[in-house]
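First comes one chain, alone, set out as structure tokens in the form predicted on its own.
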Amino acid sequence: MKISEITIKNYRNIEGTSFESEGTTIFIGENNSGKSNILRALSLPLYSEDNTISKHLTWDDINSKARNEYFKYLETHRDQIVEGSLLLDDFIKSIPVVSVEIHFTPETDELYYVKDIAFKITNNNIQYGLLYRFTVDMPSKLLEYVKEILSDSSVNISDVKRNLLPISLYTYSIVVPEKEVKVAYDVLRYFKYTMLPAERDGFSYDNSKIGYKSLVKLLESRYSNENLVHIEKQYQTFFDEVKKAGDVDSVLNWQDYSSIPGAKDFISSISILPNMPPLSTILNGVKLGYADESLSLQGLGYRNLILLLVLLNSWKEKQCDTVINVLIMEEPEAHLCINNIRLMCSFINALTKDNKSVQLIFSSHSTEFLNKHALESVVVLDAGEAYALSTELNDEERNYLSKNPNTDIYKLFLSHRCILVEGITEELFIKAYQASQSTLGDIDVLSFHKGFTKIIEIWQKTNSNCHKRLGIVRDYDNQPAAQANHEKYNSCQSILVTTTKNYTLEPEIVKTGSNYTLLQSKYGTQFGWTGLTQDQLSDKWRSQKAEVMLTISHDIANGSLVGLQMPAHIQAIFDFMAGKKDDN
């Protein structure tokens, strides 16, 4: 059984989103584009024995969109609310609601286990899911309230906003979708999550971190009631010991001394006996180590990568009594180095693997969990708005992307300033001038052969976030068709795509401004160009080209090309990542 589709309203910075899901589910974005608070919203409707994410969610909890126009509504209808004569109807419709919404896709020997979690038939397939609501428990209660505090004149809405919507009236319910039936816990307790959050550097130093206890729970499941019977019976030979190596009978000796009849039988009765610990008192004592030194002392790294392997494998004894194990990992590349996440990679592949109640779902910053031949399994986060490769492209437009051998997903979805170009040379040229401006750092720039416009519309389908800017630097190639193709997307104030007037680059470069006579002074002897006229001399260049570019490109990073002026194309498209577009 896999989730097949989520949709959430209203948590955190998820104002609402909904997207499909293909098994595995990898979410990317940048800091703060909401993957945290998405993975933590996919726990609300499933069930976990650690109670590892409280159910009954904060004020802060609820998005503040949300908030502020339940209080720009309060403003709005004060008057109505004062008088009484507001529909409690109309009022419910302005408070707001959290909402966690997931269906699944059950295998046809699980379908016993949704029977009760069906809730409509879409194209003659039944539809299971589950539904998690944060909401006001009694809405008719919270009008009467906020009519009490409201009809105070001097109070400023602004001023007592907690109080117009008290998170004491909230209460959580876990239902199924459009039936408003509460899923009971016997069918609940087959859908459940196991979460690994980011927060876990400091688990080594503390014996009552997660580590130590899934430690504990991994170490109790590998023992068998003969394992056990063999334990106590070794735990009375270690207390015998302890009792003869301290002499412990004697300490109870002061009937010897006593002059009472009886007092000698009555003491000497008084044993000290085994007060046998629990077997996970007993593995309380268990520490974690690498190569015999305490965890503590290793690196961050390590400390991360065995808490992972500890979480994982206990995680992994506790998959014969679900339906369903979704396993929410934030970053589990944090802290390692490449090989070990490598190692990650191939740890989380097997442990997933032909495993149908299994589904991982994880956020990561890192290449290495991003398979190019699974893109479907991606979904990119942008200000708390999901966008699910899986139904944002086509297979045409994944199979482009898992083809093109110098596709960097991460910078082409998420960089704020890109620019893409056709080859090495152009690569080259404009990351050299880069390097040697101050101020064009943060722009990263991608090499591309061919198929700008699919690029485009790829990117413009995952970037809502007007502020991000996507460069395109063309050849001419005496294509004017092509050229008018790509230029139509200039109407894009996020996009702007630039094209040599030459046939390349290189005559663009040497035809502008002054910089023909600089290259010939420059080099002409090193690269044969004394004499030769401006497109003799683009001409040769060509034919030279990775070696002349390799040297040009170098001495404009170190500054030792003085005078150098950008092609119009390219100064262009640098103009527009500092903000400026020439709408003509």
Second form
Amino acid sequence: MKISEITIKNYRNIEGTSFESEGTTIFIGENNSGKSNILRALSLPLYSEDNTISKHLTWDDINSKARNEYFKYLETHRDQIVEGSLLLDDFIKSIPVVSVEIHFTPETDELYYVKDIAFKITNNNIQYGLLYRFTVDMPSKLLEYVKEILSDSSVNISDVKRNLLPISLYTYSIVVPEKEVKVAYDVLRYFKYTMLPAERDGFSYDNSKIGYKSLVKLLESRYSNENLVHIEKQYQTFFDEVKKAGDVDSVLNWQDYSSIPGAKDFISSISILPNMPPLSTILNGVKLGYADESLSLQGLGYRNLILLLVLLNSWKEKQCDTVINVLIMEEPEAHLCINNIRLMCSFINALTKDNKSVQLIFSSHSTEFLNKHALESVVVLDAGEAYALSTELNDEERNYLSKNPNTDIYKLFLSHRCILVEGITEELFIKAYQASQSTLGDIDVLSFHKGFTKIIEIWQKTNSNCHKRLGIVRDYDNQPAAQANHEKYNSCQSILVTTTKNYTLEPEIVKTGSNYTLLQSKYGTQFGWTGLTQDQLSDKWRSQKAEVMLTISHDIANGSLVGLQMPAHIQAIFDFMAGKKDDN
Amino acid sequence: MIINVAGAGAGKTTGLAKEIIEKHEQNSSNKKIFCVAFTNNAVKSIKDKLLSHYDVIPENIIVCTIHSFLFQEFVSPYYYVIYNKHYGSISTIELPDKPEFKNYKLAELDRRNVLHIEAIPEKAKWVVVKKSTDKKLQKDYRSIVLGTFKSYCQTIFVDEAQDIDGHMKEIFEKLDSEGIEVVLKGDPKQDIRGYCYFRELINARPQSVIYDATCHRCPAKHLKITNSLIHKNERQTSEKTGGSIEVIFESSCDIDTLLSSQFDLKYIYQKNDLFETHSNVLERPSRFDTLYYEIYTILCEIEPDVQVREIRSYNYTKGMIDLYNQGKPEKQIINRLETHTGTLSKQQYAKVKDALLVKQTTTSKKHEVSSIESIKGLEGERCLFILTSELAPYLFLDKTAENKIKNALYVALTRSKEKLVILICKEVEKVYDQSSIKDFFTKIMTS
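Switch from the form predicted on its own, shown above, to the form predicted in complex with the partner chain and output its structure.
After this comes the whole thing, all chains and molecules, with the earlier chain placed first.
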């Protein structure tokens, strides 16, 4: 079974987002974009063996904007509340509710287990889902309470926020969407998640640490009844040894050894009996090692690798009491070297291929995990908003991205400031200039070949928030129509497209300011530019290609070509990146 | 559809368990095998039989009562999908006998999304078969639901199929027509509620009927009487020799002595002046549930918060029952309720009072025996059958119609593994005199 759709409302920085998913899902996004929050939110409607994440939320888990709207509502309706004339139904609508709804697409042989979460039929398919909701279940109590507080006219709403929205009145429930029926524990336990948060360095060290219970459970599942009988016999032997070694008998049965007359008349025989702990308790005394050493002595990367491999292995055999096991991981690449990242990648791919009940959902900053042939599994996060490439882009657009030779495409979705250029010469030149400056370090320069409009469309879809900027440096190539076609995107506040006045970049550099004189005096003999006119120099440079640009770029970067002026169209992009946009 | 007709004592439960196990072993997929029975006791005995074969009943064998089956498999998952309405809970409160009051109460529950246990088969039928008001959309949805059900259902076994009602009959016929394997096991002769639906199915599909004529319970001697009553297809044979039948006349015996002697089962068709029966078939809903329901109904108008309403209803009900148990007069108890709810309307008052005073089993000075209905499926070494004037004409072959009275007679005669004592009531003797009754039995026994 796979998760097909996810909708999250009012959870932490996620105000409201909805996206589709198809099997393995990878969240990418910059720090603070909400990756961990989405991963945590996903766990809320699901069941967990070790309750890694509490389903009872805290005040801060409620989206702050939703809270503020509630307080604004109280402010504007204060009189009605105090008078008691506010309708309860209206008040209920103003109370912030955190919700996470997950829809599933089951396999045919799983239909029995999902029947209780069926809620509607669309396109001849029964829809299945779980809806987690954190809300005030006795709104009349809340209203009464709010009224009591606000009746004191000296009370300022912003001073008593926590009292006006007391978390103690909140409860969570997991229901079937639309049908609004509480999901019974017996049903919910078919829908599991296992969470591997980013902080997992203490893995398997003791039973409070992450992954420990999974490890114990994995070990436990391997014992047959026969083995268990054998263990009990061995335990008895072990226990007898303990009793003998400690001379326990003489301590307990003092009457046998006592000199007090008649002691035996009162007490005949006290014994201690084995109280064999359940297997899981015995296994709790186990810790992972590597060869003879404790795992904690291994390097951080190695520890992580072993942790992930052990956990992933524990799902290899299909568990009959589970229909879906959502494995939620934060940054599986954490602390791993590139070879181990690749090992992990292939392992993850093999696992999800073999086991239909495991669904992987993870966040990553590593391009290794971004399989270019599976862009539909990528969800881009930006300020609490999720954009699934499966729905945001159509097949053609995804294919366009997949076909692009640049492996750094994910930067397109992540970087704050991104400049797209037409080829390697532009990339070298701009990067060199960037390196020579001390303040422009966070700009990514990516080279693409032609056809920027498509990539602009894609970028717009996944970056609707205006704090990000996309700059595009293009050549004129004697194509005024293409220029107009690209520059129309300049109406978007976060995009700037500039074009050379001349045919390409080289003549543009040569014809800017006093660059012609500078270039000729510095490189005239080296590149055979002595005595050439501006146009001749430009043409020669163009025909000389990358070698020359590399040398010049080196010199720009290390400061030995002082005074070279940036062409206007590039300068405009840098100004734009620094926050200035000319609205002409 | 496979219909298996097996008379009393044929070892239906054992046979059923065996068939389930065989089916499970053949079943390579993970599809479900459902086995539905009519009472919790029957469910338990089937489970016991399965547990003598398995350590734990396998996950894909589901044994449950028919009401639970219909609710869990059809109403609860799919009623909402087709009709956009969900029943959040099931009520077992006492329903009025009069149809119009009963329907009113059912509608009231329905509005509150509560399904009464008696209404489950009808709602399940709406999911599986049809509802008269269905539009095309509902029909399309139904076929998707049935396709889904079929994808995980291997076989449905129905135990004591003579107890199926009209809705259930339509459900199983529909499932059968969808290509789902349905195996009905039962005995139309034990249809003591007189539904006749199982008989109808047998008559309509003679080619699917398999008869099992062996009786492992009763001695051959006992079967002589029952075989004289029933259709030749269904006559039974027994390997058991020995056993005895004793006929005793109320007019010439001491009832107290007779009843105090050792019998495993004592039963009568219906209670009468002399004998009291207690119905074990349906447990009475408790006073608590019935009263809670009425108080909840009243609070619906007063308390908007569902949670608070539930808590208040619970507290008031508990308080009132405590007072009732302390022997406080009902007027005082209801007045106490009114301090919380305000004055009740006449109707509300009456309903609360009825619920508070709902009849509980009373003790009387009459002799306590079981009703035939309640001992269906049970057996004993020594059984006492009290023959009253309803059953007598069927026994003496004056009446031969197939109906619930005759079925009850069949059940009564097939409980004993060894000794069957038939007590002839005075009222019977008035119609059939002692000597002709004695002649009747002698003739049958020597035939």
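Numbering follows the first chain given and starts at 1. Quantities reported herein were computed from a predicted structural model and do not represent experimental measurements. Just so we're on the same page, rigid core means the largest C-alpha set that superposes within 1.5 Å between forms.
Peer 1: Given a superposition on the rigid core, I'd like a yes or no on whether D240 shifts its C-alpha by 2 Å or more between the two forms.
Peer 2: After core superposition, the C-alpha of D240 moves 2 Å or more between the two forms.
Peer 1: Quick check on S153: with the core superposed, does its CA move 2 angstroms or more between the two forms?
Peer 2: No, S153 moves less than 2 Å.
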